[in-house]
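Okay, so here's just one chain, in structure tokens, the form predicted alone.
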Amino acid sequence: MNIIEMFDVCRSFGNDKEQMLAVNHLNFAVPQGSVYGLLGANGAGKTTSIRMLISHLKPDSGEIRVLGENPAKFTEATRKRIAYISENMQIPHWMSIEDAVGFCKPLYPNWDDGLLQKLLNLFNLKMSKRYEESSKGQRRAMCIILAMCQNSDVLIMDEPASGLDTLSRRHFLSEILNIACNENKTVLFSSHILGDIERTVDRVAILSQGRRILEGELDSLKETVKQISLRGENIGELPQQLFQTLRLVKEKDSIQWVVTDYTEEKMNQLYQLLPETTNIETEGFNLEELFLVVNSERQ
């Protein structure tokens, strides 16, 4: 069951005579209980998409689903069910942590204490804490409390680890693992920090220009996405139907093919159609390199 779906959205910014395409006929879909990724360089939509996911933004086109709604028509039952932290969210100056849970705490029916006790443990902060004494980290911290105490069915992020120390980013993602894996959350985040995606996410998206270029299940993604190095005097003409290109580069006597759909029956099919004097050699990716590959493909 996917419990987030965008079906060939698009999303301009600007008047007549100047638009800007931030999200271009994007679709993807976030199975029930998985820790989703959204990946891409600055401008390539993301952080448009969910706010989109949220209903702060409307689509010019295409269709969303939450919980089987569209968010330009949530019902208040279903905004409780849906937690979200934005990239640049604070909670008013003035406020102490205690403040502000006891505003919030009304607000949501399956408010977690259990989890608020951990969490401040984990980022060692105390209720008595006001936001206009804390540090960068502290006040990310705080509106990270906020928004997974609410015990939400869907959590929501857009760059929630920026600001956090390398401790304090590893605990919160051990805790995003236990909520997804334990209680059969649904967590959907972007993160410039591509470590934290690697170690948490069960399936990611990889975002170019507004376009969706690459998705699925992560370890999926690593044995089906490589690089064929092709190296001989004579390779002639490549059979390019066999595989489905990503990048594809040639020089004098040596060709990198980097293709998405990589198999060893096709590899076999490959040998067979190359001279015998052609030199043939594939090599994987980890994320950062698949992010590379796709951003240095689009500069």
Given for the second form:
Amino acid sequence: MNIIEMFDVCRSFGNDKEQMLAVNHLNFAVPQGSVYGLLGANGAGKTTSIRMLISHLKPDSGEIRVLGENPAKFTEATRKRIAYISENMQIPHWMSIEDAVGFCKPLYPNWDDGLLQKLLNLFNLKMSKRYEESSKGQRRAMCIILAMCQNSDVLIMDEPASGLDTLSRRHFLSEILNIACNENKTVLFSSHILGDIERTVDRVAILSQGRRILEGELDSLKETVKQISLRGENIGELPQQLFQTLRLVKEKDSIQWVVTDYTEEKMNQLYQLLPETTNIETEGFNLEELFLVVNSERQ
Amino acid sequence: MNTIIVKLAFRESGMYIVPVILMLLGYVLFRQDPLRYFDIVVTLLAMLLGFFLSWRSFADYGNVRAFLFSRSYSPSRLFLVRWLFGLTAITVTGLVLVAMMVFGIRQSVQQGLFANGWFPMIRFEELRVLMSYSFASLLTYHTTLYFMLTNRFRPPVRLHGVSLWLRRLVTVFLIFYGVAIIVALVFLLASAFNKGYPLLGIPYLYLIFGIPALLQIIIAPWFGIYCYNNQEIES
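Since the structure above is the form predicted alone, I would like to see how the form predicted together with its partner chain looks, so please show that one next.
Zooming out: every chain and molecule, the one shown earlier first.
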């Protein structure tokens, strides 16, 4: 069952003279219990997509469903089941952690005081710590604590670890994994830090210019997205119908062909279709290389 | 859920409205001259009360809005509870003023401290000051609220898709009340220098300020909920 779904969603900004399409017919779905990563360069549409998921923005067209409901019409019962952190979110500056907990706890029936203590220890914070007296990392930690202690079914996070030190980030990510694995919660988060994504998620969508370029299980993507390097003088016409092409670079006597649906069977077919003198090599990508390939294609 | 929002609204505005309310009550309690329909001090303090209630309760600064609008209450509830908090504060203050006059607290203070010869004759007559209090506080409260909501029409935070007629309607209201407030202040200043009561103008002033004040109370929740449900929240 999909907890989050986006169908053909578009969203633009600006007036008629200068309009920028931030999200361009975007489709993706987040299965229940998964940790889903949203990856993309600056301006790819990650934050815009996330804001639409929690009804902070309305799409121009398309359909969005979170827990089966249109975000614009969330009931309060559904709102209780969704936790959200954004990169720049702030709590009222006069609040201490105690004040913030006092504000949030009554709003969420599943509030977890045990997790609250655990996270306070992890982030080395005290209940009396005021937001306005805190560093950037501590402020981020406060927002994370308030979101995670809600014990919601869905956790939607936009660059949640921004500003955290390495150790805090590690603790935070391992806690995310605990939540997702042990309690079957669904987590969606975006991050620029590829290492965090690679360490944490089981599914990922890579966005570029508002579109989903690649999507799927992380391990599966690494198996199916490959670069096929062809060298030879008489390669001839490339049977492009054999694979889905992400990028194709032709040089004088070589071709670099990045495909997204690589299988051994298709590769064998390619061997048979090309001249015997053609030198064929394949190589896979790690997540960072995948990200770079996607973004180099769109430049 | 509502209690949480009320506590937040009071925490944000209390530091401002409590001193104003105390000044207002103190002024009414200790003023030796009879309170007229239009008392400039009461009017200005009432306007200050309305302004602070609106400005402090509804001014979600910067990225705090992302935090407040992603809690489990709906945007409609957030607006309604905040709005009702302001109305309640204005009403309760008005009721305290009424109680001070009706139950003879002002009379006791005036006769005890100042041997004020106006009492007990004007004890209930002075309830007329509630006209300037209620109109000034309500009109300022809602006009400030309208301004703050429509301020979100402008980039970078916009009311995406708000229909043009609605924006024009709100703009007309804002212009009308801007003019009305200026007219009222001029009238009050004239009254302050005029020792007589502007009795002949009272029915017209009920018309000019009373009906619009009532209209604002009716329109405010509808418009405010619409704005809160349709505005864009920055991340």
